[in-house]
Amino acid sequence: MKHSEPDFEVGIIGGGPAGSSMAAYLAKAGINCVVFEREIMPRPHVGESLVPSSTRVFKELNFLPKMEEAKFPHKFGAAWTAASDAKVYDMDFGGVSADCHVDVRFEERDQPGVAQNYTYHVDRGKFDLMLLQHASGFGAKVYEGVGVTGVDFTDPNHAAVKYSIGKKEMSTTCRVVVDASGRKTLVGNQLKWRIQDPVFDQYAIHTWFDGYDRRVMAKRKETMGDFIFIHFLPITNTWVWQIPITDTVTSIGVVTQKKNFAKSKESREKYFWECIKSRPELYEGLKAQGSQQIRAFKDEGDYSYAMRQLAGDRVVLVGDAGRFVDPIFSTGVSIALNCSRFAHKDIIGALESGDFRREAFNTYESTIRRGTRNWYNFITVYYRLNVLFTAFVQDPRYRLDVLKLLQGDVYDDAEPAVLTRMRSIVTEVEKNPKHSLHGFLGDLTANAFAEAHSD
């Protein structure tokens, strides 16, 4: 018996950075897919700094020179402060201070298939809708207001697509499924993959401010002002993000324990304005004149989550659909892309081989393991014993190695040897109550290094 054929090859769920890098890749090589957004594109949506291993996506689906016509402010590095009265000592393992002001350049290290010394600061709405457009240009099919309610697996020879257009139920055949849906991580709810990370347990507020001067905290004025900054609080576990978005606009958010996080809207504003505060320099050039809030507040919650699997039978997780960790070191549009770049590869395979079992996504799916498990440790590190990041970004001995991992070349190394190395000197610290840095050793990852369970 002949089977019908489906409506389309792929379908993506979702069409944020993951999906719509997903259908470029697709479309450009040919294959038939739509895409199911949800919103009407443009949207606001957090996440607006980017690091570099992004480039090589935008470079293959031929995207830089749009990048470049947006005019998106160019971050050529990144910078961390700390109150200036915050305590500087020395490490035992190699005489190094560290400093409560550390910053690098991407350009300190020449980055495989990158050829610019910079990436970007972006407006999520206008590069989400720029990113989608341009998968419609190489033929994916777009339908924006459409969310998708479940997907049915149920018949062996493609998977059904389910959503409403007003009161009527509709669905649409695809061979395979891409869930893209980002946090709402839908089909990796319905099937129950989802495991709350035990761990990390982030939420962030945020706005934008329009005429705040972005070198008020920057060492070298002249030449820092569109790195992206992150500022140490003295608030446990509690740090801000500022982030160039326009020549004059700059994006400022709070992250910090669910536990500090209030449950009233006025609260949280509050206690935004009272983690600023604890950065003097910072809040004055936020109430400065000429500066100006120009968005309301914003919050989000639910940052930390794995999955027991990333495939299954005709389906692909690809973005924060399969994982999200903490947004300290911009990971999230980065893994996003690179989830496409790698997991397209292995849809086109089974497509021409009509295997479409999680076998056929192995590739794929280790290689994102095995990145965000760095991606996760790197973080984790930071959090248990931060002044170490510090540290080991000022001592020339490892300083490339860290930016390797900031510049997001994360995915080829089980491990990089750096970061087995910090790993070593915080479990080192942790057991020695005697080690004179062990009073500095955060509370957030107590289970440290204690991944959520993902197989």
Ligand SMILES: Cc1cc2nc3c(=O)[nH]c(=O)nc-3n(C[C@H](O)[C@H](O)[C@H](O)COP(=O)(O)OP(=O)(O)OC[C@H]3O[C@@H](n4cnc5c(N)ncnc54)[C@H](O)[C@@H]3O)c2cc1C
Given for the second form:
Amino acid sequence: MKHSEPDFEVGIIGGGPAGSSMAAYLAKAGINCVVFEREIMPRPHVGESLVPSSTRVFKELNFLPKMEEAKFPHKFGAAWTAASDAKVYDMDFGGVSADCHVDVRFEERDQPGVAQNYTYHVDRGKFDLMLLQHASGFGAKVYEGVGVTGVDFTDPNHAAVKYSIGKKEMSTTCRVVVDASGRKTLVGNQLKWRIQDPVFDQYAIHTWFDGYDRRVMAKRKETMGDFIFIHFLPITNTWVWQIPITDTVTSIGVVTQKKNFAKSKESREKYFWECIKSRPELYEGLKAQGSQQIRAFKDEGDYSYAMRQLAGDRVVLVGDAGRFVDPIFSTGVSIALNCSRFAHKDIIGALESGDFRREAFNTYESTIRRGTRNWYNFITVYYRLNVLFTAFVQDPRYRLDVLKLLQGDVYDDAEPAVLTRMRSIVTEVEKNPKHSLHGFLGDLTANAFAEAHSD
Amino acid sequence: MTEPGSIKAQLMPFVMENAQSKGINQVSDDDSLTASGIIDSLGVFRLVSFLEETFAVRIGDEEIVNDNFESVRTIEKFVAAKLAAKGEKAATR
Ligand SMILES: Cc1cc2nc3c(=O)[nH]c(=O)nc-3n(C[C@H](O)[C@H](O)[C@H](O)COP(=O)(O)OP(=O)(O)OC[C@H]3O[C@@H](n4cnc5c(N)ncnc54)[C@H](O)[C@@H]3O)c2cc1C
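Okay, that one was the form predicted on its own. Can I see the form predicted in complex with this ligand too?
What follows is the entire complex, opening with the chain shown before.
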């Protein structure tokens, strides 16, 4: 049989931020690509607060004007708060002091290639739809309501993306497949590349409130209302996010260790409120007259894993489909977008050269591994010796370097010096029981950096 | 009495400021600063920066141990030893 041309150059599984930004980059470069999205957009999604490194992608894709038109709340910074009764924190939250309140403004550090000193908080239903439409505007084909069931890599001349429409099994051929299926990790599962994270086992429950006055938790009420807030709770590794969605709507989520979560839905909701109650100002704010919960609770579990590889012959994994750690620094969407920023170049290169072996995607794989390893280590420091994060943010010698990480600029260095410094302190504190900070270690594994590095 | 300019004289204002913010008005030389909460986890970092700046010494991560930072007396002893070591280094150069 003669080999016909494949249906598309590139087939993309998933129309979240990773998939649509990939489609936009490729279609903008004139490449014939298709997105398969299981849901009918818009659909709700967790992950609503961005970091500034996403701005580069929006700019390259001419998407910034649309972000402005959509009137998403501008995010100028981030704040971390703890309650005022010190002892509880010293005992239970791996070393958070009473005065651990810290905040940063993105404008404190100029970011190369980023002209604005804020990023955005987004309603993911709206944002994901807009980005997908943007990709379609560049000429990407979008199939909504099509759930991919697997990819057939057996034909040496193309890959076939398989799905069913009604009772009919269908498939679409392409030269390269991009897995952007998020935490479903479609290709990673199929090829058995997925490794569950041995250290992080977090769980989240979240919802939206309308009419909650977000300033109740702000130190400087005039300027910080639209920051993201991370409120520490006096329970190990447990915290609350507070993310503005519109002028009046706020997303609130509790992240905790999975073992704290009961099986039943009712008791999980009860647990949400128990957690919130441990910060009375927050509880009162959410329960105040005029504030009401407007979405059902949703929970997210089992979300920390890595992949043995991020690319293979004819396939590239981007966004959550490639790795997920922990949402503490609101980095997921930005990583997803930056995956496409790096990977689309290798994909275009492969299409030009006709070489679709794993090596063709090397630049992407090593860049993203470097970036996510830095994230991983930063997050690990944060959970393992929380006070270090606070101390470094407050220390003028390190503040801007930490801010660089918080802005999402993690891809250039093998390891940023500030992270090396933090890591060596943690290692010293871990191995020396007499160290003054030993008692403040959080209860991750005994040796925080012994992660299952997948490379 | 504290000698003006002595290690203790320079250390005490820092300790008292931390103590007072925790509602403690008196600190004697052997009081445990950590057990009393005068120096909490973040306070450890502040203390280290304070000592490094005030006495122009470098404190290694491995030196941040309870034996050195337990009380005003142990800190004083620790700083004195650091200063002496520094002096010796300078002298042998
Ligand atoms: C508790 C929690 C809090 C978070 N908070 C933040 C935050 O504040 N900021 C932030 O940036 N990130 C946050 N994240 C991370 C963020 O949600 C993700 O990193 C981000 O959505 C990744 O984008 P993606 O495009 O890779 O995947 P997704 O956004 O999940 O998109 C994947 C898409 O693929 C589709 N799909 C799945 N399987 C198939 C299939 N078989 N066929 C076709 N389509 C399929 C899905 O329907 C979905 O639309 C959080 C995550 C969690 C769990």
